[in-house]
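Just the one chain here, the form predicted on its own, laid out as structure tokens.
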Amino acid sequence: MSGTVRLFVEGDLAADAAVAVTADQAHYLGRVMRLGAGDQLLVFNGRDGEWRAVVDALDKRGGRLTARRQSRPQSAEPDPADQPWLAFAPIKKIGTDFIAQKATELGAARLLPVITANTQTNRVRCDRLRATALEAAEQCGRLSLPDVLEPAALGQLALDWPKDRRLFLLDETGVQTGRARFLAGAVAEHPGPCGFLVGPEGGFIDGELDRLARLPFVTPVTLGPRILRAETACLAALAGWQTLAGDGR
């Protein structure tokens, strides 16, 4: 068991490097997952790839452990570069907590709260994204963890929107009004680094979606006949990515 156990660290990993944990890890490798000196994990820090550790010391105050050796080069991990954005209007409650997560799991690079018409709220503690998509990481085995970017304004998304970075704008009225492709499609036209736009609940209205429509970067597109609550888009986008061109072929 305690060989499954994986934690974010911000020190530097190398053979026999001692690695310091904060107070908060140290109660939930003692507490919670109950290890104790000389027990196993893997720890990683998003530069040096996966390794295997040893704790040495756990107290209230923080512990330390030392890495051995490395399980997982981080290179083994596609370019982050490569993977996709997800720009998504934040939803009340657990909302946000649960794509931030899933997002995460499915491999996105950056995550972007924007700010819409009909956004439900404009209140986003993205410390708290920060540490739900760092949790994530930690348990589904990936070694990066995504940026999480403040919140800005739909225009404002759009003008620090990289040119060279196809914008997937989901639309839920695309499959009656005809403007919008198909995902699979609209993947294998556009090719190479790319993000997802993926709107409120209320959805966007009408001079958003044209506006954006109209920017030579940006591709609307549906993901079928059926529509879906936000974070249900944000996770079929993403997923749907990966199987098309990402690490899910």
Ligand code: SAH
Given for the second form:
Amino acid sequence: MSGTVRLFVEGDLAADAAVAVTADQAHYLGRVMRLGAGDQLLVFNGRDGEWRAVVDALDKRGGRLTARRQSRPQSAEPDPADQPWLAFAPIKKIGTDFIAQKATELGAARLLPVITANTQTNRVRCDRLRATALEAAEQCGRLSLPDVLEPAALGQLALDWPKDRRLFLLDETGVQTGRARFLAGAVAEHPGPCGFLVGPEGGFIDGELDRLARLPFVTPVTLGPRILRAETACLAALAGWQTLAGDGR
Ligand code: SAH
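Form predicted on its own already given; the form predicted together with this ligand follows:
Once more the chain from above appears, this time first in line as the rest of the complex follows.
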């Protein structure tokens, strides 16, 4: 069913379960994807795996599907608890959407917008980020959505960070200061659940890097001598982790 429509739904999924879809979803299915009664699609809810479903009815108020058969169990996807988190300083709008989309495609389990000294904007449209992540999950075949948290100040992020989850601090000064490790070595040393922290366009200020690097659950990591854009660093770190410790294992 390549090219089949995939839709995230809220309701429980089981054989012959009735599945309600919203007015927006009904519009997308009927008007955009030209589906009608009897047509098939794939649905997932982040809990019950992925199911083949059939359209019963669509109208401008909403729609109803019936789940028929499970196409993939929820266990077909790694436990979200083992998937990386991504804390990132919001950047200009399109960049932040890009980060949410690529982090979802690359399996991030949680997105944490963080406000640092050089963050250009502390207004983060979390509803937009959630919608972008949902669309990316539908498109890329994920069985779950990443959590998208409200923005937090850098200090609060460090306070709230679970101490059993390694925080890889992406330090753009890491090569010349010799303070950061390359990703492969850092991941080999800390194979458990992890997360990445990426700074804003203006980078971290020294005080931030020093304070963070002293925390026992933090490992400064470099992605090489070139200064990457924040959105590139997010994507490179997650892709590197999946290759070293995630999908690539
Ligand atoms: N102010 C910096 C650019 C910051 S880039 C300058 O112009 O020199 C934005 C963020 O991407 C950084 O804060 C860092 O978290 C990450 N980043 C960029 N290049 C990196 C690299 N080579 N290694 C690790 N992190 C990097």
